[in-house]
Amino acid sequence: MLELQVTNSPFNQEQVELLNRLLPTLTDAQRIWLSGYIAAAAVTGSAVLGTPPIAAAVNAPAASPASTAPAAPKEVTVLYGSQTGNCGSLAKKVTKRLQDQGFEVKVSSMSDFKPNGLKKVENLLILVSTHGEGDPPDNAISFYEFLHSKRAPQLEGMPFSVLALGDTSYEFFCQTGKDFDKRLEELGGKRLVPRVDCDVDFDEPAAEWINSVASALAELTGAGAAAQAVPVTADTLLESTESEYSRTNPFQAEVLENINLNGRGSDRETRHLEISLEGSNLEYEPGDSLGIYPENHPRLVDELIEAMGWSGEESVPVNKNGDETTLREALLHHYEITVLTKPLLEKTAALISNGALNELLASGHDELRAYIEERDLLDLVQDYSLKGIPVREFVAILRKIPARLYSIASSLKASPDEVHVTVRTVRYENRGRERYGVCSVQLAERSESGSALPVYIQHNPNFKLPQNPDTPIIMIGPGTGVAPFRAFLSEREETGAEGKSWLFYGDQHFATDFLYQIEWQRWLKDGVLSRMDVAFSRDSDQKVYVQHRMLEKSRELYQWLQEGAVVYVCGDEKRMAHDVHSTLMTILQQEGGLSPEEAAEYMIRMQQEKRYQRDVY
């Protein structure tokens, strides 16, 4: 017999405990007796125990067979769109939350939905991010444009409510998730609970919305009862079933090796990290991510202490459970201190009289933009004489120290209990002081083997192998941004696909800046590679890049496109993919004959059919 807990239950420990004792020691026909006796109590409200379910239903008013069949379950439908895999996670807790109360879920990512199916949706939960600077993530994209189309339907008082993840530090701050909450409304929709907006730091507020939603979804459908559900938490969020380590409790890896890629003279450096997960656990595909939480640089942290007047060794909190460390511990693991963000500016604010800071809060919003993106928070404190601020006061507004994602770049398989990642060291002088990124140069300086590093695995359903290992496959990464089809490329080898397989690559010099060339060259050698084309854009006068050898190509490309060749473009956003993105435009204009038009509708089918992912930043 199952036995009963609080988790999967809706009864208190008190109850469980009196439940647990009596079920075991029941006969077949005292649980028969039970069973008509509570069903008795549901249609009279009450009952006492003693008096014979049959003499108790006697008493009721008579009822029709349609109000004594148990009631349908309402149903929620639940879609998320999600570039890196959190929305995607989070509606899965959404839904268990849900189905532990009796709702009937559907869960899809919203490039899974058929959009015509909106107009019979009972009750709507949207999760999603916001990527880049405002736009939807990739899997969202047809359901966004849908849904701010003429084509979408009205939705006359259908209930919905919105979580948007997204990043205070970028101008658009959620700004999809606004997007979704604003045109529903306009589409007739009512809110269930109002938008949660999250940052980067997001289990507490996502775990207070999916209970909110929880809650207004039983009142509203007289699911009282079924209320009581276990709540979701903040540390629970995103616990993984297969590892007790996860993103919010990460795993202390050891650093195995730390090499540099780049030959000598190169401008460049980036570093191979081979990193062992042996005890943890955890497990990865190729696609998936390594989160790195880092440290701030020992010389930043000190010069802010400094600057602002304080005690490194007194004591501050680093959480809202009321645990504490020393300001220069917590400034050094707990707090960002590299990013401002406008939030952090008016909280700042808030906190001193500084007209000249008010003065910068009420400017134009490119002055804003340039201050906020050039600068960290040492520059603030010089910048407007901030010293004198308490410390708890100060620390108090901060926000934790974000994750840094890598693209996996090895594959389980090949390499058990370890993992790979590739990454390029962030160096540059503004202002007259260094500057750096704060996990780069960590791993290129203060990494070395034997050392540990707190690591999570963030799984990425949105770039993924083809299940058929026979499927093509057409891999576009400049850069660091090779790292996860060298974890393709080892997993097809580990499994002996049989796919054909085509990379296009890109850095700067061949001489020292050809990442991992000894592996290519080996897989071409052995076919697990099936061709490569380069493009090192300081070697010629002319710059090219690998949009420039896919246009050479074109025709092959179109032609691996025709016999259903799945398309990945990993690296930087801004420029490189959205150039990709172009040229895979106009090879379908060019050599397919399409229109405009039919190539952006060839591209949306792409997507939805998942031969076109793309992991960009």
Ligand SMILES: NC(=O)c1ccc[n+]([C@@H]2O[C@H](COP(=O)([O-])OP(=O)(O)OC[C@H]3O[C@@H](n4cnc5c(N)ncnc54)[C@H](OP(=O)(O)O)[C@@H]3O)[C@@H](O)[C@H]2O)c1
Contents of the next structure:
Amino acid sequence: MLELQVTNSPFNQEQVELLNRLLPTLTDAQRIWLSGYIAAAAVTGSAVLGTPPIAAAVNAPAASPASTAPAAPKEVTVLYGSQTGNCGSLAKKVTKRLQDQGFEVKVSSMSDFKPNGLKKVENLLILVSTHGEGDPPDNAISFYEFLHSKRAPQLEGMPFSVLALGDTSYEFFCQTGKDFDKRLEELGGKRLVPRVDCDVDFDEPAAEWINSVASALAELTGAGAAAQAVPVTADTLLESTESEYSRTNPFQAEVLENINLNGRGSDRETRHLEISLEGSNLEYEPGDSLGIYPENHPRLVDELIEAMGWSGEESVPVNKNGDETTLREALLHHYEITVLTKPLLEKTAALISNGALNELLASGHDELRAYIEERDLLDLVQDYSLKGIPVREFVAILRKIPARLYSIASSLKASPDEVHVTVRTVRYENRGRERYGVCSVQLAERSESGSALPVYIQHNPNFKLPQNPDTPIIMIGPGTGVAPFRAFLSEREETGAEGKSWLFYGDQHFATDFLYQIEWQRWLKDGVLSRMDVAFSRDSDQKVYVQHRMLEKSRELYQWLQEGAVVYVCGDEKRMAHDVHSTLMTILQQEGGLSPEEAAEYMIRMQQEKRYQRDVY
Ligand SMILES: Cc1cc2nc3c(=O)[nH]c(=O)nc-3n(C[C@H](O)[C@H](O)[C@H](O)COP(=O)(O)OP(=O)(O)OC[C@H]3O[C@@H](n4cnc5c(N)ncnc54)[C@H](O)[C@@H]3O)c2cc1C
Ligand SMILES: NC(=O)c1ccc[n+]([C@@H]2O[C@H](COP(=O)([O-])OP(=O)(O)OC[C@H]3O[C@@H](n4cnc5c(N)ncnc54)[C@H](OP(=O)(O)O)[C@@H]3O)[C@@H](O)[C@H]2O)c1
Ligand SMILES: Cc1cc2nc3c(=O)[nH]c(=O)nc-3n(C[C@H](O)[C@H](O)[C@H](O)COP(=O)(O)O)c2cc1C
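For comparison with the form predicted on its own, please write out the form predicted together with the ligand.
Zooming out: every chain and molecule, the one shown earlier first.
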């Protein structure tokens, strides 16, 4: 080993002498441990051997880290709750990072975790998103309820940390993560590092959380060689192994086909897009979603630029790497301009002195919410005369435009190198101005065949066909909710799966809104689809919805459940999914003689056994 000198190192004479005496006496394991210890201490700011950070007191080690090195692998439990897959992929990343550091990591979704094992957990990391209106994702519900119940054990001194994913445009931002964090503290847990709440652009804060958790665990347990593990960065966070393309590096995919599925006279417009994945190596399974990065409507961008008195040619940054482009280009492709959030209003208020805006921010919660929910950036600029804010300062407070997810409507086996989606166009009027759904209107109006779309695959392990091809499946998907079931049946047709299948479909009118009618009928004829019940809500005086058809067939439906059928629900989260859930509970009580509590338990068991899967939005 190179002998240290004042001239070849950053140390002074006294330090050089001390180190030259110590280093040759160390074993390899001790050297590795020490480098990890010093790297971790550099991050956490604690640099004295034998004085571990506060969190280390939790495990009450009898000896200092130095005297316990090299330590046996320490155990970390990583639990995630995820609806659309983000927390699931982040859980894999933190697991890999900790394993590289020598930790023994047990990772599982919350629904796969046996709560009676909680007492034995040594170190707990929770990664959880929020869905619905402040609700846990489906695969977090039972663990969430257990932890908040009287049955939850005391977790005196258990080190934990929470990464919460969410979206600041929702009223209950990161609520589930906040709830877990609070509850774990109430039960006696000790935070390893503070909870991090992430907005839609979560890569950077999530990478920081992973790195600080890894460092804190290394320091706490004395087990990790932090320096050996490559720190996670926002860029590496979601690298895909099969393809170089991912959410952070989307593939420019060519649109092959783009047709309107609704007939003339329909109130609705639903586009069926066929998109080429050729050359991307991107792969998906039925149940996954396609992420599409949209561009803002050029007219809205121009109106915003004009309202602010800019030209659009100003140079502005588009990321933290110093890349710049023109303001018009940045507003078209990089920044979100259609959604207001409370943090955005607060940052705007900090840029200008505007009494009325300050008043709005200080107004009651409901008033502020109502303002935010019904307006976009152009409304804000016009309502509060924001003209005059320097362009670069203005751009700096905007969020990155997030991708939109679409349930994949095809099977790679049936359509190699292609992905199909079913997109309902969002158009409505508000405050005298026509409003356009950013992505759906781009797909409807400005994505003819031959154009390119930046896409990636969002894998969703929570919405998958059963492994056993003989298992019966019940698919409930009104409107665009039917999209993944086209993928399911295409796949089952290709693989020759023998299991029975039953589709409940609904939309407004039979004549104009029966999406993919010919395909369902062909599958019915060929036996790929065993049964189909449809509910056209506006063809009769009384509204008829899918759940009414389910109730009409409750005996057979219960029979299918008894035979082990998997139930899939896709589409509207706010109303349909709730009503379908209640209807399933009713059927269990009516046909199975269960009490309401027993029916609720039955549904939770179905969820845990992956026999009740939802892809709702
Ligand atoms: C896992 C997942 C799968 C999905 N699959 C599909 C799918 O298969 N097909 C599909 O079409 N969509 C699907 N979506 C929804 C999709 O991602 C987009 O949210 C949708 O296309 C709207 O995006 P947009 O950019 O067009 O609209 P945005 O610009 O995002 O605007 C939508 C927003 O407009 C507002 N809004 C809409 N209508 C009104 C109204 N009448 N009055 C007032 N405000 C209104 C609401 O705030 C709404 O959230 C899915 C979502 C998820 C999370
Ligand atoms: N979160 C997001 O980003 C986002 C974006 C876009 C859309 N969405 C949601 O996605 C949903 C899907 O939209 P879509 O246009 O495909 O179809 P949809 O609006 O769900 O309509 C499909 C059918 O479902 C019926 N329906 C209405 N309420 C119902 C209920 N409580 N139970 C069962 N069926 C019901 C409709 O009937 P009637 O119309 O006659 O009532 C229609 O016949 C939308 O409702 C919207 O809420 C969410
Ligand atoms: C239908 C729907 C409802 C949502 N509701 C909330 C919410 O109430 N609060 C919040 O902070 N985020 C909400 N989000 C945002 C998600 O938490 C966010 O997209 C997160 O990255 C998803 O992570 P996951 O893929 O691990 O589920 C919602 C997202 C969707 C699609």
